[in-house]
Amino acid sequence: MPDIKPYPITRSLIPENQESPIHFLSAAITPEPYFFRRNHFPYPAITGESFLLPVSGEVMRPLTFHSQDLLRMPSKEIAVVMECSGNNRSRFQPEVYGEQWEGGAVSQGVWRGVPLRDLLKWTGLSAEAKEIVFEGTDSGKRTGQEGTFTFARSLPLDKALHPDTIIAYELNGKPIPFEHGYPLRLIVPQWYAMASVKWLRKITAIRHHFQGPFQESDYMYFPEKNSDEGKTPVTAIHVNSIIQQPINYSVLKAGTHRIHGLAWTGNGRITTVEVSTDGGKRWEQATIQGTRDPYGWVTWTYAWAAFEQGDYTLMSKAADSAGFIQPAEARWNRKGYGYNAYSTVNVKIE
């Protein structure tokens, strides 16, 4: 028998963007092969620099530790949502720029690394700084406007302290890829990818707000299409949830079918997933399986008994425990960011 297998889904070469293959995945842990690929520039070469993390600014001692360094103390491993803000881009209407995610750019693993936390322990922070700035190492030139830059963003401290902010050298057992920032990368559980720098090379304590190009050109909601009134920055995980299978637009035979899927969200837990098989005029609650781990997806899934020949239109809605419910509709916004209206398939029972 051929060895039938999914295979991840491009979207762009150079830089390489590829989206995992969402809809034939079953494990609760997304294989290293199918994990979903977001870059702004080429992948960056790595040299012996890039096993040095220093840590300075508005510290008290500033340090520089090795990767070596951080397999000596003491670790922690996490389950953790890694979903690009543009996931689900291509859904949007009216239409918005930028890479046409379909669905599959979200994937899950288990992050092994040290808090950052305990980096901080010792350095120390002064009085007066307010953010911690990630720098990773790749770089390259932004449209419009002149010079090079590195990915960089920041974190407030509330954020950069919690105790589930690691920096990470371990995915899914075995040193980070390549491809997904080796050697080292900040881990941010419920928040978007995009705060989750790669190839960590400088952290950075600041006194003011950092404005980088991707803290705020990039990754801030605009409401508006002419206008940047109203922005606010990208940070948490919508509550969102995908159908699986059936595939949109199937053709099934009159039966009793499973629909299934997954649900995640960055605020809490998810609580409830509901099933709806006619345009969403009706509910069902789905049963929802698997471990709840406080930053990972959960499965659920629904026994659709359908005997009768037609066109049935199927959604599905997460609800989280911080009180959000998955919208009819995603807020419209110009760069595409935080999709999570219904997930919506069409089918056919004949």
The other form holds:
There are 2 protein chains.
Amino acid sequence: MPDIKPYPITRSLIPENQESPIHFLSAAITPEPYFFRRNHFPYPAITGESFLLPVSGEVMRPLTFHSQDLLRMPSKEIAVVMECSGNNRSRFQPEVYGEQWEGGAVSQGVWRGVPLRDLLKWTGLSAEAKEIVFEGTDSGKRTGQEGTFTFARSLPLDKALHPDTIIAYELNGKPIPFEHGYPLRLIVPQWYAMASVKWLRKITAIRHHFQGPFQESDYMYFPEKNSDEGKTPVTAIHVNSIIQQPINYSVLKAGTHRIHGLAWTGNGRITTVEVSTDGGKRWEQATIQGTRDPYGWVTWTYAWAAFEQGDYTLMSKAADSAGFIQPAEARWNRKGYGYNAYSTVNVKIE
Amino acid sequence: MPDIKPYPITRSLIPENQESPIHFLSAAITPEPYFFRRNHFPYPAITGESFLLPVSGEVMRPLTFHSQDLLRMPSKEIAVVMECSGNNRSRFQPEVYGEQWEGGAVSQGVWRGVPLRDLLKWTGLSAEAKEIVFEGTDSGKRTGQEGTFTFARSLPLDKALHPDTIIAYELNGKPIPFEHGYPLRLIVPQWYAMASVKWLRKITAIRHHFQGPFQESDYMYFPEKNSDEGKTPVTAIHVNSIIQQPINYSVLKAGTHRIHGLAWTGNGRITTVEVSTDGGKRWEQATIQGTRDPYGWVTWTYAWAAFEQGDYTLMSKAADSAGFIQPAEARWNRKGYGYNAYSTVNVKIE
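Pass me the form predicted together with a further copy of the same chain as well; I've looked at the form predicted on its own already.
Below is the entire complex, every chain and molecule, led by the chain shown above.
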């Protein structure tokens, strides 16, 4: 008998961009083969230098850590929802360019590592330090720009020094898989995943605002089509939910059906998930299950008594403890980031 | 370094429905792991009976063939485009229920088998025979109907007796993989793939018109939303083409780009493929490459000189020797079969 299983969904091969088959996964932790992959460049080469992590710039004592050093330091393990800020980009209207992610550019893993603040205790920070820059090992060309670029991003001090911003070396109890940043990856809980720099090879404290293309050109909300007016940086994950099952445009028999899915946020915790089975007119509370890790997603379920034949539009809407509620429409922006409108599924009861 | 490869695209697990990652495949023959899978029921069990093929009904001498018997008979090998009639269903507007196939419910394989007409020479056909019914081993429930159904379909005599309608036992030089119908599968070139019954376990000549649910309820074009008026059966594949690369909503740098894809038809052969880079105003001939198997697809390519920045809508349009041309819009039908509008891809040159 065949081994039936879902597969990642390929968006591009070079660089490798593959989506998680999220509708078909039930484990709270995304199994590694299904963890979404999002790259800006071809995979980098691993060399001896990949295991060294220099910390320099506006610090008192520049130091280079070896990845082995980190293994000996006190560590913490954190369950984190990692969501690509382009997740659901394909749903924006009007359409926007870029990887046409559907709902699977989000996964959950348990990361183990050392808080960045603990490393910085060894180096100290100068009083002028304003941001910390994180540089990956991956580099290459950018469409429409001359030269070669390295994937690099900065964090403001408060986020960089947060006790849960870690330099991770393990995912789900094993060394981080190469595709996800081996040997060291910055993990920034609550922010979209571009902040969690893979193949981390350099940390630099700076006294100004960092302006790399992955911070000033990409990963910026541009609300206008033809001007850069009103741009703001992509940071915390918007409150979001997804209906995993049933599948869109499926035909079900009359009876009770379990509508279930996931919900997560980058601001506080998920407090409620509501479900509508009539296209958003009436909403009912779904039952939130699963873990309540501070940075994790929740699973939710709703028993739908569907005894009447007809066409139905199912929706889910999450709210978080910071007061954010999923909107009926996502805020359009030219590069298609931060989509978080209601999850919508059409089904027919036969 | 990681092994980067595309994967099938999961539409459902039970029954297993997986799409081919067609945009990322370049071989003329679809590698077996990427051959699309479309099932109506959970996979059937293989038993001793699976290797027997009784031919009865309106025949002179009912006979049961063993699959080993077929291996000893004269055989032929045919390259065949197999397209699910629901391919591209997700593109119909208004949307229709059913598996939301995008463009990958089509694959090409080389099938080896014995012409059905050769088997029927042993049994003879009675003068009253009007259709031949093919029964698979797969069975199960249907939404909205009572009872258990077996996947079964009929062919009119002329198609059943066509010398290239074969009872196949090999795909690409190997025994047919279980998921694709092992040990015996009916192969009906030029018709949509529902006609090519998998796990073939019974052939019956009948004197009337066969009316199974996979013939009278499914696989029927219903042009009206709320009535069955004007229904016609799904048979030959509509002339079709796909732009494999570039990918929709990708951003390319200024320069010459290769637009390439596939084209196929169930009526005659592909004669031309045209490409538009301005949303359908002007059309240019693409170069047709690859094999010219009578039932195979062609690969085509077009060198696009894209030196001006801007947004472009690329389209492909195929025509066949029977006079059919891909239309700008597919003919809507309630169950979403036979989609064959131009393949359309939006790209930005930066």
